[in-house]
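Listed next as structure tokens is one chain, alone, in the form predicted on its own.
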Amino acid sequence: MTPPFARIADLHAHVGSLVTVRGWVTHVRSSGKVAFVVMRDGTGQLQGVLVKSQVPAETWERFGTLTLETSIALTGEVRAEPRAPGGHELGVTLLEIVGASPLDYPIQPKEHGVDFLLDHRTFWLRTPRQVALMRVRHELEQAVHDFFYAREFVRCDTPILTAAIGERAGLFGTEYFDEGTAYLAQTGQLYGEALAAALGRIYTFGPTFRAEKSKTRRHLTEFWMIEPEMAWYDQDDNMDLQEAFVRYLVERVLERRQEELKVLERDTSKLDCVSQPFVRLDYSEAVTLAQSKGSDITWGDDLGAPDEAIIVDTYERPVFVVNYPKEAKAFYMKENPADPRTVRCADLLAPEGRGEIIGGSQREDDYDKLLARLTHEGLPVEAYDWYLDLRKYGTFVHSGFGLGLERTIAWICGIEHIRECIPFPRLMGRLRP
């Protein structure tokens, strides 16, 4: 009878049985009489043991041709072995080569520069650190859906090509038949507001694009964003939801991805801060605090990365900075009745110098004020007629926010640059592979 195929992650259920495992070679070594081949299959690592006197001559000869990333199929008996990678090993009786790998495989067990690794991203992704990051990313994406599903939010999809823009700058444009210029979406928010009027509470989850000429460790030109919109939520309700959301995401990864965090050498004690209430700091107080620590920021400026670091380092936990100046923020944010120079918004700053991971606000629900902001910003009002109509026909209090997935991964995993937090990063100078 042909042995069944088994994944490495499932070998605990096959101890004592004969199985075939398929994957790629990561290490080989031999004493002349006993040989070891370590392979991975995407679910874990497995050590195969070959005894020269106990395997066919052709199997022993094939072992001698193995190179890094050769794809193979090993057949043998599964044995529990705590000292082996993954806690099991395979007593190999048969080795088949599925796909040979030349000796010049690009990613060798040595130091490589980041540009080289990005040029060979398809192979870099196979390394343990990158595999761990992709698994954490997967866990977070599933956690996003679980969080909102449990709260009866409706997942909605919004256009990637649009005539209406959400932010002042950073636009990728293309000619759209006879309709003029279309833009790659900077946000799904505007459409999310329309959907919230239909469904109450919704969220979108998709790619967004910013043509900003930024080369910082926190910027990508294509990234993924989670954007909820909630009817009848004011800004305080909005921040309550954000705090619960971020806490849930962190706790989910800590609960389910400890092995990956160990591979990433993450000091998880630094994430304990999410159990404390998040700080809510008025923008004016934030400016004063930054100035007291040597920043040259003045009231009216947007906070820079050094200012954000000063603020979060003071509290050592996530901080909402609320009520920014109107001129520093987008047109759709609600004017603050307590201070019309400002808007009812909040940026959530993550600890350890990670900066903003969420931008959110109560949305402007007054037709005349929204029209005035659009005009002041010099935006084409005709492109926003449908958006204005949301205030014309049954306006309502509503709020929303956007969480950047890659920045959140970088913070939770302790990664210096978010280019590692997405499978194929798009940066200012990088469009391949």
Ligand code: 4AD
Contents of the next structure:
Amino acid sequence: MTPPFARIADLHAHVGSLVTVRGWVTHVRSSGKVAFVVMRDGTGQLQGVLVKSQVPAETWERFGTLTLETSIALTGEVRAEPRAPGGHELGVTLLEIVGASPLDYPIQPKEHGVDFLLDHRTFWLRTPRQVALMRVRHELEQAVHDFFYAREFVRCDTPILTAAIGERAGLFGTEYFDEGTAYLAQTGQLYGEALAAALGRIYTFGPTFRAEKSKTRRHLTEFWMIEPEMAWYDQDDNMDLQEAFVRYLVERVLERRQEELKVLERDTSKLDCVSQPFVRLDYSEAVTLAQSKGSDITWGDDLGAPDEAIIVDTYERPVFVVNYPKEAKAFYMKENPADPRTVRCADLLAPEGRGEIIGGSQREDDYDKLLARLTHEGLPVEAYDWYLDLRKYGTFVHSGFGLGLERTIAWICGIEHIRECIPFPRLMGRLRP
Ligand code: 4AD
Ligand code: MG
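Alternate state requested, the form predicted together with the ligand (shown: the form predicted on its own):
Full complex below, order starting with the chain above.
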């Protein structure tokens, strides 16, 4: 009888029986009489033990040809072995080579520069730290859906090819038949607002595109954003939801991804701060605070990265900076009745210098004010007719926000640069692999 195939993560259910495990070689060593091969299959690590006197001669010979990342199938009996990586060992009786891996495999167990690693991203992704990051990403994506499903938000998919632009960021355009230029969506929000009027509470989760010429640790040209939009929420309701959402995401990773956080050497005590109420700091106070610590920011400017760092270092927990000046923010934000120079909005700054992870606001629901903002910004009003119509036919109080997935991963995992937080990063100077 041929033994069943098993994944490394499932070996606990096979202790004492014969299985075949397929995967890739990560280490080999031999004493001449006993040989060890460590392999990975994407679900874990397994050590296979070969005793020369007990395996067929071809199996012993094949062991001698194994190189890093050779793909193999190992057959043998599963033994519980707490000292082995992954907690199991395979008493190998048969070793088959599926695909050889020449000795020039690019990623060797030594230090490589990050550009080299990015050029070889296809292989870099196989290493333990990258595997851990992708698993945390996966956990967060699932947590997003679980959070909103439990609250009866409807997930909606919005177009990627658009005519109306949403943000003051760089645009990618492409010819669109006889319709002029189509822009890759910078945000799903404007469509989210239309959907909120149809469905009440919705969220989008999709790729967004910005032709950012900035080479920072926080900017990708293609990133994934979660954008909820809620009818009848004002800006305070909006921030309450964001706080619950971010807390849920962090707690979920702490609860289910301890193994991965360990691989990433994350000091998880730094994340305990999310259990406290988040700070809500008025923009004007934020400016005063930054100035008092040496920043040359003046009222009216957007906060720079150093200003953000001053603010979060002061509080050591997530901080909402609320009510920015109108001129620093996008056209769709609602004028603040208490101070019309400002808008009802908030950026959520993550601790540890991670910067803004959420941008959100209440939306301008007054037709005339919105039209005036569009005109003032020099935007082509005709492309926004449908968006203005949401204010003409049954306008409604509504709010929403956008959380950047990669920046959130970088914060939770303690990763310096967000390029590691997406499988194949798109940066100003990088379109491959
Ligand atoms: O603040 P932003 O530009 O807001 C919006 O796009 C709104 N339409 C959201 C909404 O209200 N529905 O972007 C939101 C978040 C940022 O806080 C950041 O986390 C992330 O998206 N982000 C980026 N992430 C990676 N690379 C970039 N170039 C990013 N630009 C924004
Ligand atoms: Mg923003």
